[in-house]
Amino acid sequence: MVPAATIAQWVKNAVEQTAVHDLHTHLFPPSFKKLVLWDIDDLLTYHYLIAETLRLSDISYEAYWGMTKAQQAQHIWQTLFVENPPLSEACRGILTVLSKLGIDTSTRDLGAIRRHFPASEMQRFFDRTFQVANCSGVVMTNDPLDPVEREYWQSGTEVDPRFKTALRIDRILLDWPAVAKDVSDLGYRVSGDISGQTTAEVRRFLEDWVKRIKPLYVACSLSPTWRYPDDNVTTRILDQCVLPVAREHNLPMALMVGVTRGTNPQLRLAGDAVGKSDITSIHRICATNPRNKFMCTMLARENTHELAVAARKHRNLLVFGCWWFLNNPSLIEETTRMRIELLGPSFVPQHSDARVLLQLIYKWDHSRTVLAKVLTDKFVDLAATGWNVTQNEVTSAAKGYLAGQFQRFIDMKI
């Protein structure tokens, strides 16, 4: 029998050194200057770290507000990591991210850390961070709706290959009517009550942006309320338009479930929370379009069991990673061994969900750690057994969980 203490130096360096493909961020390229998060300020600004401050900090919500992102940067430093020990999931990301790129931290000084992030190293930032967190690429959050992003897109920006796309839907889905001004505003016929040429333009609008962008799937966030089929106009937009346009580019569908939206509008983003969401329609979607491929992760860690359970009943359904409020590496252990004893190969156990460049680093480090110490009670259990463990089977699990179970579904036709 392979030593136990031998299977677990395959697994530390397989799972160490294997690249990974981040599946989901909402990072991106250096080019799209606008959008670009990447240094100290955009780390300790946050919405995990302002949500923590304002629970510790006496400052009135109006008073943070009204403050420079820097002075809320140093406010959040100054409350979570000079005042209170950094604790935290969030907090230890911060210190795990300097500490990896060489930033003495001990003097707790935010004004010598920043000294590390000049404006006219940001290129070299990009380069220097996809190094550190062993990151092949990452897929981006797409939003055509989005102005800004648009402007991009529509310039002919150049995009670093480094950074895939996702087609980002929730207005689409879940803002209409009030959004079919601005799709009939871009050349769409199209109207609020979903009448005349409506259905055929919200096709043929998502089927220019798919030739425009080359998206590796098509996303949406949705509530913990969210059923389907429904009687409303999201359940129609899907069937009569996003599914079929899927399914003849043969793009995954992502469902991110769970998420109740504005529960404190005085957090503004760090006021979002999370509720138990309806499982059944995540078969019945999977069931009804069984030429559809579908991705989901859900937020409440009650759902994960379930969802597993799923991915067990439609081959056309892929489970991925510990979403928002299950990144922290209790849950993302807890979640990933049951995974794994439920589905063996055939789920992707994490993404980075990464705003800020720099949360490559910390979540991807925190999260190899996890997946390598629930690899190796894994193979050990098999080597009990008397199965023989290979190093070469070992380097293949990581390398499916990290890059090649995702790469496998986008390439599958069903």
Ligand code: HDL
Second form
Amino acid sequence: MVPAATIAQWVKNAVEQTAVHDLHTHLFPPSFKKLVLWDIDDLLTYHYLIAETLRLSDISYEAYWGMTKAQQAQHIWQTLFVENPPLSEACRGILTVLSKLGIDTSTRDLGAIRRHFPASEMQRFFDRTFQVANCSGVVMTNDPLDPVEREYWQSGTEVDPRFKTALRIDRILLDWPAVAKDVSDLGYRVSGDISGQTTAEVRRFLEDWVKRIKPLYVACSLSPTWRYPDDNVTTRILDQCVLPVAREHNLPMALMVGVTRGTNPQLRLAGDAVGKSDITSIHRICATNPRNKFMCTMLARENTHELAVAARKHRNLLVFGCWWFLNNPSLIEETTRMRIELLGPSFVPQHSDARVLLQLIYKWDHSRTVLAKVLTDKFVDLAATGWNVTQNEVTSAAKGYLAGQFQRFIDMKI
Ligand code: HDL
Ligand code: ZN
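Hand over the structure of the form predicted in complex with ligand HDL; the form predicted alone is what we had up.
Zooming out: every chain and molecule, the one shown earlier first.
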């Protein structure tokens, strides 16, 4: 029987040495300058840390939002790293980034740390980050209704090949009829009601953006109250516009379910929360659209188990990631262990959700550590049955979890 220590080494090597293809981020290529976040001040003003700071600081929301980004970063550093122990996952992440980049934090002096990130070095940090994170590529979140981003696409801006696309359609699905004017202003004959012409024109809008950005999948985030089917515009747009276009182009529809937007508006992007969602809707949408492929991640821990069971029932459903409030070591371990036990190799354990380039370094370092721990246990359990575990088998499993399973699902013809 292969010794547990040997298996542990095989798993550690395989997980560390396998390049990850990160299937969901909010990153942009260096050419999308106005949308790039990459340095220490961007890291510190990540919305997770804003929420944590405003719990410990006595500053008012107005006073915080009235600061410059540099002042906000200084206040967050002082509050979370100097006056308090940086114990949260988001704080630890920043220290992991700095450590992996060889930056000394012993002085706890933000000014000294800032000097490692001159604006002129941005491009070099792109290459260094992908290399340190061992990441082969990331999938962006591309919103054609964001005027700043749209301008880059319509002007033919060059896109670094490491940056793949995903067509994000929250507003099309959730903000009808209010969004109809924005779509109409782009030259599509749509109106507030989902009448015949509007349906055809929404499909044409989707088709145009599929052709323009060549997405790997179409995505939307949904609230805990989302139901499918429902007697509302969201279901009609899904059934009459989105799912037909996705089917025609063999594109998965990524359903990211469970976010309650703007629970505390004073926190802006940091103000979203989580709610338990309806798993029956996932079963129904997969079962009634057997020629569509669906990716799904759910934000509530309570939905994790039933989502993994749902994936066992629908071969057109790919479960992915420990999303957002689940992206913490304790919950990544619990979730990944349970998913391997229920799904074996056929799921994607993690995505980074990175918004700031350097986050790739910590989000993947932390997740790889947990994945390696769980995968070691599972292969040791296999060896205990007398199964002759091989190093190739371990390497193949790691490659599947970090890139292969996603690619297989993208390529799959249903
Ligand atoms: O809707 C989403 O894609 C979420 O990931 C949100 O962007 C969220 O603010 C986030 O960044 N989570 O990590
Ligand atoms: Zn996201």
